[in-house]
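In the block that follows, a single chain appears as structure tokens, in the form predicted alone.
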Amino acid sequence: MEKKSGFSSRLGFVLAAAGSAVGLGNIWRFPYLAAKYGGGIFLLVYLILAVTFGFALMITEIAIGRKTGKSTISAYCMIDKRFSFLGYLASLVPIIIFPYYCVIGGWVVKFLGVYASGQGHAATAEDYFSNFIGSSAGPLVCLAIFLFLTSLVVMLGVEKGIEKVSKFLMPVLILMSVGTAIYSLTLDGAMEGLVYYIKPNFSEFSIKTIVAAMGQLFYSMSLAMGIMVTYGSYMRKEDDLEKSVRNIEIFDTLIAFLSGMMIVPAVFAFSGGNKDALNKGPTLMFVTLPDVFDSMKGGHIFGLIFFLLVLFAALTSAISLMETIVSIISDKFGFGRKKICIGVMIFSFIIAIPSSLGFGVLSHITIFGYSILDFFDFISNNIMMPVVALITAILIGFIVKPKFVSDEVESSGKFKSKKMFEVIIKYVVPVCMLIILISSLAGYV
């Protein structure tokens, strides 16, 4: 078995964990959810939940990882053998998500190539995106490119691969986000969109706003999928755990906020203030935004920078998903990193093929009314992740007690939010998870 590697510094850990959190969920999902559920009021609810509910779950998972020094399966088994099933359940989440996430990452590769080759106007054709994902060879080639880039970084290891790449990509990602957001605000009519985005309208507040914001936290913060447990196992014992989690939250929330500032004002300006233009779900990025870019002065450059930014964000999250799978296999079987990476890469490509072809030659196949990719997305994000978070909260809140986490946090510094953490992990998280599960199963959101 290879020696357990780790991050060389607290900054390296924070940037890598923040990179995991900053992904496609921040860039396209956050803005359209904000538009759908009241703009500023959604933003306010999300921020409150991020520093309370999200904080409690993230610090729990990182503390579990650092305390045990193991990846997900072994970590939960060490805490309480009766809960070893939880480790397997949590480990299934990245195994399900990673292949179809790479399919979407491949779409980003395609659109980056379109803008890099000066063909941005072609992407405005009404059926351009649907024709692309409905084909067979093109999406699979783009999937392979994205998967290869991800595997290359993971193959280099934690310190030489993930940490180095995160130290480069995260600052670049923030600078690009700030620049793009500022440019977006200079468009005619953009300020109206900014006001809608940041000014809370309490008349639009509802239970749906809370449920949507809670669901977004899973996407935004890489919770309940074994990633933070894995990254926590690489964290140095002397690094302040609470401060690190707060730093990760700041990075993640900043990128999500800036994503909204990039997209909401620009789409508002393009559509003449029509909020419905934002309610396009996943197609917002690949159908609506090319039209927006095409209407801008310098829109070709704007589109190129935007899709490069999205690619960076997608890669940092994909790297963390793959690293979690690699770490699980390494802990369980002791194989070398390179062999595991090659195996995971081949396996993921094969598993991703049905998700990719599900919009083309396999589009006739649906599962409970979902396309193949959408079904995997629903099962992992709406069912499995809330279940993992619920059982984790029960384990920490009532079986081993919050002291299990508090002791690990206090081993490297003062735990300022200790009382708040104990209340949230015992009472708030279980209730929130039950609400998400019920609403998901009922098709409430």
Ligand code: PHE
Contents of the next structure:
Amino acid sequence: MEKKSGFSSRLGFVLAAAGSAVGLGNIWRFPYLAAKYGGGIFLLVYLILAVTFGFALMITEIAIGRKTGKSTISAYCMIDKRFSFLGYLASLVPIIIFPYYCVIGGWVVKFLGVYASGQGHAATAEDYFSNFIGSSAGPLVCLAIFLFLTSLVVMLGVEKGIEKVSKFLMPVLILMSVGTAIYSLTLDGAMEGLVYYIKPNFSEFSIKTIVAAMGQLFYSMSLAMGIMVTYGSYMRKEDDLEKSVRNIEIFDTLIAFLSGMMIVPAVFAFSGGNKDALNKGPTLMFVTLPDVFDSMKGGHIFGLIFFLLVLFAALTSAISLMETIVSIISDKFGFGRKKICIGVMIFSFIIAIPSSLGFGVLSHITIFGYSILDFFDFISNNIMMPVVALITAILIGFIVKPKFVSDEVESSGKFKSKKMFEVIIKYVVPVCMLIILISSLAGYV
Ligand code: PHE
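We have the form predicted alone; now please give the form predicted together with the named molecule.
Full complex below, order starting with the chain above.
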């Protein structure tokens, strides 16, 4: 058999997988969820879920990938022919997410351009963001730039492209996050924000806190869409699996935590402690933050670094999405990587056009009340991903048995959390997934 190219070291694998996990979800979604759902108590719940439920799902996917050495479709088919539909379902998720993720990546490119050209003040104009995403050509050009950059890295391959880029970008990301968080804490009034972010506020704790933390964790770790299966298939057989998963989790959680440290205190300082400024949901990053940067001394540099950081995070996530699609096609049809990359790039651009125009000329089109982009987001995150995780947990927990995963983990090291893993994959994951599914369908969160 032809030798499959892969990551050259454990560090390379960990950084690439962490690059996939660390994305817009960490930087923009985590801080506002934490602020909304009780600060410290949300952090605590998130942490407990990460080391149990998140851990079990991630190690399962990576073990499936490494054991079979295949991309998603072929991997599930190899485990059990009756479950090949699961491979198809899981593969559909990145195909749906990738185009619209690039649309958002394009918005980040735009804002980076704004700060790089010293026009940060312009971005504070009322409706600047909505006017931009409501236009046609601008967002499409930015989308094309983001998509092109992503494709370039994937085209270079796993070791020469993905691993190299991750090894450079991820440490830089940590440095930038620590630096900006420290600066943010020195602003007048920031301490109050820090306390609000970290101190547990039990009055805001409810079952919603747990459901929100669960949903966030799941998305943040790039689970249930074949990404970790694909990256697992490129992992070296001799590298310690459990340790690697722990490293990826720490990386992902650390960046999420640090993002809160840069955003929450800065917003507090800007708004004089008005918490409503944080509750802006999705527009926090593109509307509130430019105002915050504009009010700060050196805010334009801060803004520039911030959007560069967001771009790096978004790029490494998009790369993992595209690689997953490319590996599926390559496994199935055996075309060359370059050809596939160009094909996927063009196809994804075309599919992304409606999502991009959905805020402008196509804004009259809504599906179940959602804009086109939000609809894709809802279908993939709230419905398909929990379904994939649920069926995966059933397959591993009850059909092939958790030993399937444990054997793979133990082939390259100790599996310290084996007992915990078995219980979680059999019982906890299915229950959690059902709760997420039901609450999404009921519009609970
Ligand atoms: N894990 C990424 C984040 O936290 C999101 C993501 C989802 C990335 C799907 C790739 C694929 O933002």
